[in-house]
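First, one chain by itself: the form predicted alone, in structure tokens.
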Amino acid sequence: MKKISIIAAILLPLLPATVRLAEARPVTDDMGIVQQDDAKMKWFEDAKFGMFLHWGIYSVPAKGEWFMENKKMSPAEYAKFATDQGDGVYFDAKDFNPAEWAKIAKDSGIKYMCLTSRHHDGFALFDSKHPNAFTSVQTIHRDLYAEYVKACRAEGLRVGLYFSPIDWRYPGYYDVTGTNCVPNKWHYQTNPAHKENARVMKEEVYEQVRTLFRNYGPFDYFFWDGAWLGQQGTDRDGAFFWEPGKYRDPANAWPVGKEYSDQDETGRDLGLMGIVRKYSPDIVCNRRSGWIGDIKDEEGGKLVTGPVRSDYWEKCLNLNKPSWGYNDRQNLMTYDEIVRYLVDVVMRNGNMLLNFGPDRHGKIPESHAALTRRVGAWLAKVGDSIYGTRGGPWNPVDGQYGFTCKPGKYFVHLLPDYAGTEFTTPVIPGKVTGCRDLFTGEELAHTVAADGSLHITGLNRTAHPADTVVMITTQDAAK
């Protein structure tokens, strides 16, 4: 990191937060390699809100997309979840109908969209040619991914993909080099052979990305999942095996053919990023791939706090709290969580990407869809304040309250622990020409004192208790 001086340094967190973010924007990411630019990032960091899906065979037992794995189920018991051992109980997909997801999220306020194309079990979505693949299409007869990409495309959302190296069906996975077996719960042992079953696995990978991008895209978002080898390290610890960057070293130890490879057109091998960028030059993408990415993602429940962050960066949780994929136990967050959730993310400058889980139809629970919906008809008043915004231009106080801007307007966001019908704004650059609450939109008394602070009377605490925002409107835009 750059040292300043101490007078940048006091001079700094006075400046609007979008004015910082610009000059503090990495121009590498953490490996040291040259970021993307900014201009790609702007539909990612207006949208603020989109929907994850966890969709796969994992629905059937419905308990959650690590079932496999949690019950040591060997990949041939597994796969009987994929069709109908004659009780009717399968993934038969029969209610999806990917122009209903679509729209519940349109009408839940959500900007883009993203699908498991594969998890880590290995079942594929679409149509898949490797010998090994195991689909959708070889099970029902019908390319899933195909019809959500044309869905997505058809309401007017931004098309996001999931892909998982993982596979549980090999046991190359677990022992890439057949030399040294990590502990694992199908209790594989140490096998030269296992190195050649990883590097088919490591060719099915090829062949999917490859088949993905070329088929079904561009793809405006990535969400890469699991780089990491037998569930141990990082996925920068499993770059050597998987070769996530732009071109793969004709050395390396696990080859992959040139019928599942892709080249650039110098007749190169690329690697999977590289196969990445070449069909969709334009793509965000998250840094889970052992190389380079645009966005940080942090997972999970765990409340958001701290500064306005400098980043590109994507909260992701799940709706229903005990998993990602269908669960049929029951725990959804609240409406007040999801609204303190988006709004805790925003005010610090990142997205929130919320997790569905469809069932084996393919339906989203309509308790899910309603609870969203209401977030959406919120959204649909005080969408304003979040859309298109910035985190700032001044440091939230957690659990209390915070700040989002955008040219000529300056929101304040008053979360439930914050007492009193009363505010006092920091110093606002130019002139104040209006204060009114976005939801109700009522005009709030205020005046402006002689440093340029606004004090806010009379503050309506009961019509949205989650989040009461203030807008106020400037003579001169927001830096």
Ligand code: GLC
The other form holds:
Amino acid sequence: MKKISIIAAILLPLLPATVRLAEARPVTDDMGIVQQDDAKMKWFEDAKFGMFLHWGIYSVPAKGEWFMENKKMSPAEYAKFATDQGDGVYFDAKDFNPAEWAKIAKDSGIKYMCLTSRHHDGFALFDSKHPNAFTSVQTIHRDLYAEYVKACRAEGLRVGLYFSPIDWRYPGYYDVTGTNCVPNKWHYQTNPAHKENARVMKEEVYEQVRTLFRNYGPFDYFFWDGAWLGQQGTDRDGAFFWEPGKYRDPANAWPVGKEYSDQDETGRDLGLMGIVRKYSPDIVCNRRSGWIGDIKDEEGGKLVTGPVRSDYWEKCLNLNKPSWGYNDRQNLMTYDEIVRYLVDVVMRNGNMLLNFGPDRHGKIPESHAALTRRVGAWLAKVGDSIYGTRGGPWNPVDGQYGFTCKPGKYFVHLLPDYAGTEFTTPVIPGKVTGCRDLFTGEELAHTVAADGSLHITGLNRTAHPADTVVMITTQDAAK
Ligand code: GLC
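Switch over from the form predicted alone to the form predicted together with alpha-D-glucopyranose, please.
Complete assembly follows, chain above in first position.
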């Protein structure tokens, strides 16, 4: 049974009719692969906070990961960022020490990491043997991805993978049928040869996904990005081409050669998610492959509002707002903003995947690390109200407050816009045995009303204004 429905079964009769609880989560296993089972999702739901990392040769021009497209650069011109052109300014990764990244993550209270293995420019940080592959092994003789995976594991962090099927190096990406080229920055025109070009692009994706899962896995988490075609429509619209499901269709018009394919135990050719789940059956995967996945992603800095959500979900956003990839323009989230987003997400049953953009040397800027380490220091005190909790059981009030809970514990999160030093909770199920400020550790004066709601007074709103966390324990709390 779903955790949320257990909580619902216990609490529902006790709650006022006005308090709506999240419904049970949907199970959308319509294509033969078990997913969204709670046991598999538990670590993810408990973890709450992940580190996203966009790192590639776009860190050289330092204007974000869409640089190649924004500047309409030819693949040959763009590729120069990968090697020394005589001025020493290239993707040298000389300070890349993934153990340091993992340490920043741990100090920041982050539980899983997710590094781009290749972005839309097609540059891979791993060792791919496809003839068209463009990799760090070729340019700087380093398998950066192997180093990253090893470091995450050594630090006991969950290991996540990001992969983009989009590849701007192939004109066929904009014209997969060879009959209908969509508008693009490079002014490629419709050309029958594009169909074969697109097929080779697909083959490279199959070889690379297979390589990552065979040689670097198992992975805990997967962020697919951009299975759309020609940057038009949806990921689902591109599914006829990529074949992101469990199996491929032998009659598909863009066949993948045997040497780049993977099969199930009966010899049947696997589609992209078929390969993923063959090697990492328990992986938690987003829904951007063009096929079903486990979690819904919400991208960008829009404020998180509304009731507790019933679906598995994750908010990804940028610590340095201008772009995902390294940018010499610095406009960092503030400490209060990071806390606000994290709490807003967790109160609504989600996770936050906070993005870092290391520079061309592989360094996470000091100022970025210092900021999230502060968040980690706060989490070291109030982590009980975040990790392993579920949102609710009562719906939050946007911008004011919300709740998290775990057996026998209820946490009230008061945001800066909530005014005052008193708070009245909804009806607390069970006998209240304690009430304190989790950050300061101070006991809080409270009275229990006849209906079982708790009136708390003397709240300290200045010790940590970004979020005042009150922990209410009941006799059901684990000893
Ligand atoms: C978008 C962007 C991409 C970024 C991603 C992160 O799809 O194209 O640059 O990697 O979002 O969610």
